[in-house]
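What follows is one chain in structure tokens, specifically the form predicted alone.
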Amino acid sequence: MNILIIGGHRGIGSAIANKLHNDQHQIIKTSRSYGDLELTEHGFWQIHCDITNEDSTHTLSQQLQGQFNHIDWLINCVGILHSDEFMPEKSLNQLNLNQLNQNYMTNAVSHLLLIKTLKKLIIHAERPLVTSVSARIGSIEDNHLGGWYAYRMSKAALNMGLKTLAIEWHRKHPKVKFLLLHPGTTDTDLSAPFQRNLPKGQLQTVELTAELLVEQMIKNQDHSSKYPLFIDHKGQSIPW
């Protein structure tokens, strides 16, 4: 299979790339640190992409279409929770427009614009699967703690966006399937500031998370729902 992993240079994306590469699939990884499309000595394709920039995603699509006639799996691992400028909000008083905009653009809007740009490559696959790494914290029903406004709202927006797209494409391109996957708490830069108070055994390695997520992709590649499956790394459904 031709598998495109957005954000495949580090963290969960890199671990998924290594897992699937070992299974003999053709892996294309993106990162803002890469250049034009090239095949590395390790057998990975790599290419530059900043999914928050439409020009960058159009260039990505054009270069991929010059080398591949379809993408079987699109896996989007890009997301933001905190940065050097901000941490998750604990109260309404900490809400600010820059943080909301960055979370919304990176975690929600860019995923939809990316799929729009890559549409031709996706729908030409025999059994196309579109997967976005979401989060349980994006569940409206499951919100019992409050806080983390920008992250919660942006992940809920991602879920709604992919559900809306799945309904549209179920009519036009019914063979395309969608997954929204909660990865579990994983030892990455995203979770690093919040690991201190985790219960023992809850923190997963990126390798374990990648193994569990790939298992769910394989298991649910041909699911029958016209909606995305919103599930966790163990295959349990998450309420919208």
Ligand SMILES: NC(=O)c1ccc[n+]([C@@H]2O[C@H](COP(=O)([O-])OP(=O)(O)OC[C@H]3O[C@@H](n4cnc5c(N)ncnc54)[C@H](OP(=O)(O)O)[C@@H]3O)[C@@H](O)[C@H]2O)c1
Given for the second form:
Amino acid sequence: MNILIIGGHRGIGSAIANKLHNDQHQIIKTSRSYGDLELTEHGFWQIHCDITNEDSTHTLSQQLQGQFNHIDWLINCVGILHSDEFMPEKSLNQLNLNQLNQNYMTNAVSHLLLIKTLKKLIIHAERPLVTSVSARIGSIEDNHLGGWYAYRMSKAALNMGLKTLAIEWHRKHPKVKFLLLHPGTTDTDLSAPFQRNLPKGQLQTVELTAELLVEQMIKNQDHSSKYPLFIDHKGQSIPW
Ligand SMILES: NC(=O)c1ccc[n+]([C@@H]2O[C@H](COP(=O)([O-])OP(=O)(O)OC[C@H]3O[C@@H](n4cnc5c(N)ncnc54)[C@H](OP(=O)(O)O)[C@@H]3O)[C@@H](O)[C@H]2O)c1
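To test you: the structure above is the form predicted alone. What is the structure of the form predicted in complex with the named molecule?
Zooming out: every chain and molecule, the one shown earlier first.
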């Protein structure tokens, strides 16, 4: 299979790339730190992608089309929660437009625009699977704690966007299946500032998370729902 992992250089995406890396698969990883498409000495393809920049995603698409005639699995692991400029908001008073915009652009809008850009490559695959790493915190029904406005809202928007696309493509490109996966709390840069108060044993290694998520992708590759499956790393459904 040709497997494209957006955000495959760090965190969960990198662990998924390592897990899937074997002779039968061509693994293409993206990062904002990479350059033009190249095959590394370790057997990974790597290519630059800033998902929030349309020139970058257009170039990504052009270069991939020059090398591959389809993408079997698109796995989108991109996400932000905090940055040098902001931390998740605890109250309405902390809301600001920059943080809301950055979360919305990176975690939601860009995922849909990227699929639009890569559409030809996706629909030419035999059994295409589009997976976005979402988060349980994006569930409206499951929101009992509040807080983290921008991140929560962006993940809910991602879920809505992918569900809307799944309905459209169920008519036009029914071969394409969609998954929205909650990875479980995982030891990465994204979760690092919030790990201190976690109950013992709750923090997963990236390797374990990758193993569990890949298991769900294999198991649910041919699911029959016209909607994306919104499930966690153990395969449990999450309410929208
Ligand atoms: N860790 C957790 O506990 C947890 C829990 C629930 C959900 N998640 C979700 O899991 C996914 C992966 O997160 P992680 O924990 O692995 O975080 P991470 O280690 O901080 O990695 C974030 C990834 O996002 C990429 N990225 C950020 N902004 C980008 C942009 N503008 N364009 C392209 N790539 C961009 C980074 O790529 P570069 O190489 O370009 O920096 C990096 O690969 C996210 O969607 C996150 O919301 C994580």
